[in-house]
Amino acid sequence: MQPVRLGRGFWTVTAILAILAVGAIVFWYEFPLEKYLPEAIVTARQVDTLFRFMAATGSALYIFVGGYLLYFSIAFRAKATDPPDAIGVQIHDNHKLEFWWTVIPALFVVLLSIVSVRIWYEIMLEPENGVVVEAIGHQFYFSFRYPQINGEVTDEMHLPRGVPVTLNLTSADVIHGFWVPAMRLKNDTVPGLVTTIRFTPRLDGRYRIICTQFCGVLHSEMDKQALVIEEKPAFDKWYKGWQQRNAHTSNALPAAGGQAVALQGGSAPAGQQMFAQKCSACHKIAPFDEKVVGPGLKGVLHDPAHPNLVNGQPATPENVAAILQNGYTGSMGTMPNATANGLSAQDIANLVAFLDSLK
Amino acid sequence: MNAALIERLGAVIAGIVVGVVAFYALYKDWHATGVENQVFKLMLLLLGIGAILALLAGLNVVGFAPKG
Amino acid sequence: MAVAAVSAGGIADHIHPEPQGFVRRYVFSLDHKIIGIQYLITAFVFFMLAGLLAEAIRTQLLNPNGGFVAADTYNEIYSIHGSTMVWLVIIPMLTGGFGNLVFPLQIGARDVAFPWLNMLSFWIFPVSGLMLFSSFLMGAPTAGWMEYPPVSLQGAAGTSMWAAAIFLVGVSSTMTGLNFLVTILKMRAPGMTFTRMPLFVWGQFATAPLLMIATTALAAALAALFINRVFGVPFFDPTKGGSPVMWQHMFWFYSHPAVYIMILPAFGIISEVLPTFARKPIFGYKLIAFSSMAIALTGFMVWAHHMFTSGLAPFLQLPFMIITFVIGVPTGIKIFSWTATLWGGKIHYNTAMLFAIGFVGLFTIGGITGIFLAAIPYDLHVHGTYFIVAHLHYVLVGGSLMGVFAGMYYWFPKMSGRVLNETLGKLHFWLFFIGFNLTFLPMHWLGIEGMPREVATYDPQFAFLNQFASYASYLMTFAILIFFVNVIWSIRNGKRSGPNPWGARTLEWQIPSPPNYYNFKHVPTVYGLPYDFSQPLPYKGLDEELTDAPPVAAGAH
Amino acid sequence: MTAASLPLDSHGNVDQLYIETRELRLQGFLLFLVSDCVLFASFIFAYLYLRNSGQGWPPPGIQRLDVAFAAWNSVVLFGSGATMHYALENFKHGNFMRYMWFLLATIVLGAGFLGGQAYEYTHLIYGEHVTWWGSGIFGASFFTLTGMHGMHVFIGVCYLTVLVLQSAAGVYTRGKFFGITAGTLYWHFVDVIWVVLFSIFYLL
């Protein structure tokens, strides 16, 4: 085997590549990312730092790999003067070199893991107190629930600047992805599951909320809503406005995992009246199998043949109330939620009392 | 004597028989070579364990039986 | 021990009579070389169809408001595009196609272990392809190639057809993997130890267990989706207690290894092409072979990195992130080794070599952006955006498809006895390389800036880059047209190649092109690595006469 | 392997081709069982995942499965595994008639297991109104997994029946009996899968 000698050309190219790599690193650290996409929350800056780190090291690595690839393929091309059976340098391996190019990437992996985990923990360890908001994915919009606003806010999501936010995500139908690019943060809204993200808004502005998980035919239209981050007074004004606007809406149940509607004090006769007004278009007071649009509801809470409700939950007054509150979408069809049906909490309690009285 | 008791009795007795046979076959085959025999040994072992589980279920040690 | 005499020869010396008649020879053929070509032709037909769908996608995105097709048609188009490219193009080409065609020759076998099973695997494949495309007639699936429920439970009837079609093609893959694994384990020529196998064989050897095990897991997921849709059995239906996230686990447990199914054989192709044209042994043979196996193994442990946004518990996400980073190490080793292989070579610039070098250059970009995506905090930003689209196309087009093209230019003489036209080939390479980069490089930025994937319309701020990508994609399609013209022209008019036009040293080049029906007149004995250009060829006995005198029919139980 | 059990060709020579082909088939068959195992493992994963998805188990409104009959039925299947093992042993040692009896016993026990499963299904569907599609994740996972296993048992019974017919016709000889080996492997596999299913559905 011939001894390996790296000539002057190799070192010149290495020097050029090193300069280019340094240039790339400087470029990524100087690149004004926030000019193209504002960093709307505190941790967005950290995510951008991670991006800069990975883009810088990645570009430097690529400059070396691509540069050597290009250099070797030009420098070692077979020339017209070579005999046709000329062969290259017969080197099979070089243990030292292989050792180092295994160990250095491995060390880099350790470094990258540390950096990523640290930033990830910063995202996860955002404070838990502050505003609690819920975002619910629908086909094809997001709705939002605030603690002191009845019903759902359906146009925009407003948040006060500087106050930590706990955002609970869930879905009414299929999986959506809740993404605010300016927050560098997303999470899927999964039906039947509440996921939580926490963050602290730091920059006023209107930011797009985009669905990133295919959710049906109008998925591409699901990028029109906005997240508005604003000063506390402006936020309070908006909040009051929605409180008044929704004053007559029923007091809302969170879609999943919140406190239940108080069912005590429901009146069965009032419920019967309400049933005739609101429910009888789709439901008969008859055994389960006699469907109109939805199933018959006679003895819905006392039918041994149907221990579960259509959503798979056991037939308890609370679960019936939950369906009345949140609506239902599934194999049986669709039932609107309380907001759409115009049911107050008292109406729901009355209806449950009525349904409970049917044996 | 109800049906469940007969089933349990059957499970216990047959479980003992099958378990003994499986472990005996495993013992006999212990030194057999060849890929398929290695697989047979593994499967006989699991079969013996299965027989023991069924036996324990018959004895009401594991599993669930409604009252009565 | 006095025993009866051993009858002459085992499988290596046993020759079936060559079948006569068109149907037995070319349609229901048992010959691995014919089956390989059948796979390639069928897959290229599907490639053309899926390529047309891709152009429909890009045409729709010329305009922020779409307008080329309706939104639901668009959703059908990209779903079928993705499914076809993954299951009917890349995987069959690299395993069924090049695998069948080349690796039995490279290990000195007369055929694969189960020729009949091989034929069955092939014939399932076009049938399932037809089923997949027929789903257009009843409302094709719309939820992408991943078909996440619950939205896929709402999909039109074609979604069930999709599940059935992919199930079938999965059965075909499983059988292929089983067949290849047994063949490599049991049918190597004498002296062909594991450390003397060509690296393409190593690639297939690492892929086969993935095909066998991971595809079966996919079959389970598809079966569950099918019965959920057709019989209403609520595996994934959240309104009845099922779990949509479970689909993601089952799907990605297959589909992450599937990514390696699509790239490991391409690694193998590159590892053959580079040393041949650099006239130099591959650098670090053992480490490349070992890293293929390491990638295949760790490939089973990273599936949840596709699900960082799905609401998994944080302590579950952490190991997936770190193991994914770790996969970067063996991949990096391969890339460094390929680069080092060029050092000190006498490089001959054939189109296959251009594609191989292009592969290293482009796949590295895909690998680096893969590291971006593995980092959870950054994945939380770019998951489900065009950044993903760019990344996966750099890996699957810049990687796998460039590998396929390198393989086509490299092994076309073995299939047909003729060389593909070099002028057209180089034109194909350069237009494709430029068109590809112009199409997909801007998409990284689109994703970072906020464009989600799988959308029929988009915000006008992204219009310029999208239009740019669309026009560039037409260039890419034009390059592929050149390739098809080249193949069709060269089959009749190409230069005759002779057995070994490239001066390559692996076993398949030491026999005539195209090879005889039973490959080797005499199965050779191997006594060295195939890549040592300064040594004589490490094969003995290639030119001896047949040992098995009269062809007999197999009659074993 | 004793000289007497070596595979011979029609000239009385050791059949090298058979030995090598048998190796291939054995490997192929074992790998087939591996991938079949993965199929079951995926559905078992699905079952355990759904079971732990936070609704409690068994889901509200569904009785826990009664173990008594299942234990008895399982022992029937496990017993068939033992008889199959002895069928192969006897064939290897040249006791053809005893091989046939053990094989028939295996078929009877396997069919008995299927009958028992049919009985249990009937009881669940008509007695307790548990159906595949109408009983949430319980019906989904229970009927899918046990049904898949039952299908495997059924295929196994058919295969063993074919073995009986082939053996009666003299297809298998002292040296060449891979079909019986494969049948035994498959039957053991089906048994062992049931050990797992029995544990996770009735005991867990």
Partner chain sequence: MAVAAVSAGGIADHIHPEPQGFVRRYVFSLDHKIIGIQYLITAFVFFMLAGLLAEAIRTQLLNPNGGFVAADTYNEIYSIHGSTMVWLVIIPMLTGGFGNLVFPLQIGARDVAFPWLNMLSFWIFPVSGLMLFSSFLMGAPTAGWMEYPPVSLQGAAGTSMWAAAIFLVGVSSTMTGLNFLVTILKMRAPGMTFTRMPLFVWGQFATAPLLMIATTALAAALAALFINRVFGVPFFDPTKGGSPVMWQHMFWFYSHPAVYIMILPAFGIISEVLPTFARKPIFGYKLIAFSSMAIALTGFMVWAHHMFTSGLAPFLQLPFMIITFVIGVPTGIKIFSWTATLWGGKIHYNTAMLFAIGFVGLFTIGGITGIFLAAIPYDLHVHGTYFIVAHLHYVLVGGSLMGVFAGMYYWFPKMSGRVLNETLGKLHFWLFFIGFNLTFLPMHWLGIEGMPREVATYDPQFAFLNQFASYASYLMTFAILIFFVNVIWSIRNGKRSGPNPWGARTLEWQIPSPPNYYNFKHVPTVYGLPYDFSQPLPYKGLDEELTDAPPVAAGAH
Contents of the next structure:
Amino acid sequence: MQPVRLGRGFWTVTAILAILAVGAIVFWYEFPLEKYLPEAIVTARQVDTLFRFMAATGSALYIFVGGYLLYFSIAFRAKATDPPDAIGVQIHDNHKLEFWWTVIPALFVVLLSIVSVRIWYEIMLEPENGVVVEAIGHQFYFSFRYPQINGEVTDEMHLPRGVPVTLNLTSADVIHGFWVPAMRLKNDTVPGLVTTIRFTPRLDGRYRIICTQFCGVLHSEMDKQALVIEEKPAFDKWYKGWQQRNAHTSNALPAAGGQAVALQGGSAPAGQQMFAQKCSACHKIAPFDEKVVGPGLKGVLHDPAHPNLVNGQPATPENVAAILQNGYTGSMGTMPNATANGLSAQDIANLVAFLDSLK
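Following the display of the form predicted together with its partner chain, present the structure of the form predicted on its own.
Single chain only below; no partners, no other molecules.
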């Protein structure tokens, strides 16, 4: 067989595609993305850097692949003079070509991994101290809980500019998705679980909050609430206003003085089943030191080596019930409250009975 020559047309097309690819790369790195989608938090810039990198390289790759497909389909098309049984050019075992189409994508994946991990690392290292807020998904709205504000804030989520924020996410009913496009960060809210996003607001403004998981017939209505980033004095004024507004509101957690659960009639077998459904993702039936997220709970009410619970209270059935009812946030993380976990008073009594049976 005669060797296939690419000819001058191939190199001309390659030069044109290279110019177009460079133009696409320059476009994505110069495009004023923040003009159309503000960078509301510090790490939004890092996410935009990753987006620009992926958009630039993806566009360049598409230009070359699409351009070559179009060129080869024209350059090696069937001619009117070809016999009916003619077949196209057959190329086999081109080791150089196989080497480069393996090495170039592999190098690209490695480079993309390095850039992604570095940006992910910066996001995960966001400061933990500052404001702690809990966002809870409902059908069909988000509610927000702040320390020292009774009940829930149900209209907007306010945050002070320049102050690190720890946002704990959970759901009271079904899976929702908490997304603020201007933050570039998103996380699902899952019943019985608490997920966390850490960030530092940097740009004053009002930014739409959107639910990104189909959660029922009015899912499309879950885009009416807003994240408000403002200066610290304005945030303090808003915060004080909600404290006064909810001063006599019962706490929905109930995190402050809710009626204690009656533990009489708790069933250990029912509690064991409930533990497997609600608690096993974070706790083992094992000694205290064998942690998953929280500590092991075997003998939690009878282990002399650990006379106190994680909140420093004595290990009594009543205090365990209080943690199950009210939740707790400490060095090991956040224990969801009964509302987030979907626990009734009887469920709590059953769980305490089961834990009390573990000697």
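Under this definition, the rigid core comprises the largest set of C-alpha atoms superposing within 1.5 Å between the forms. This one's a predicted model, so the numbers in the text were calculated from it and none came from an experiment. Residue numbers count along the first chain shown, from 1.
- Relative to the superposed core, D82 shifts its CA atom by 2 Å or more between these two forms.
- For L193, the Cα coordinates differ by under 2 angstroms between these two forms after the core has been superposed.
- Once both forms are fitted on their rigid core, the CA atom of A286 lies 2 Å or more apart between these two forms.
- When the core is overlaid, the C-alpha of D303 ends up 25.2 Å from its other position between these two forms.
- Core superposition gives E318 a CA displacement of 5.9 Å between these two forms.
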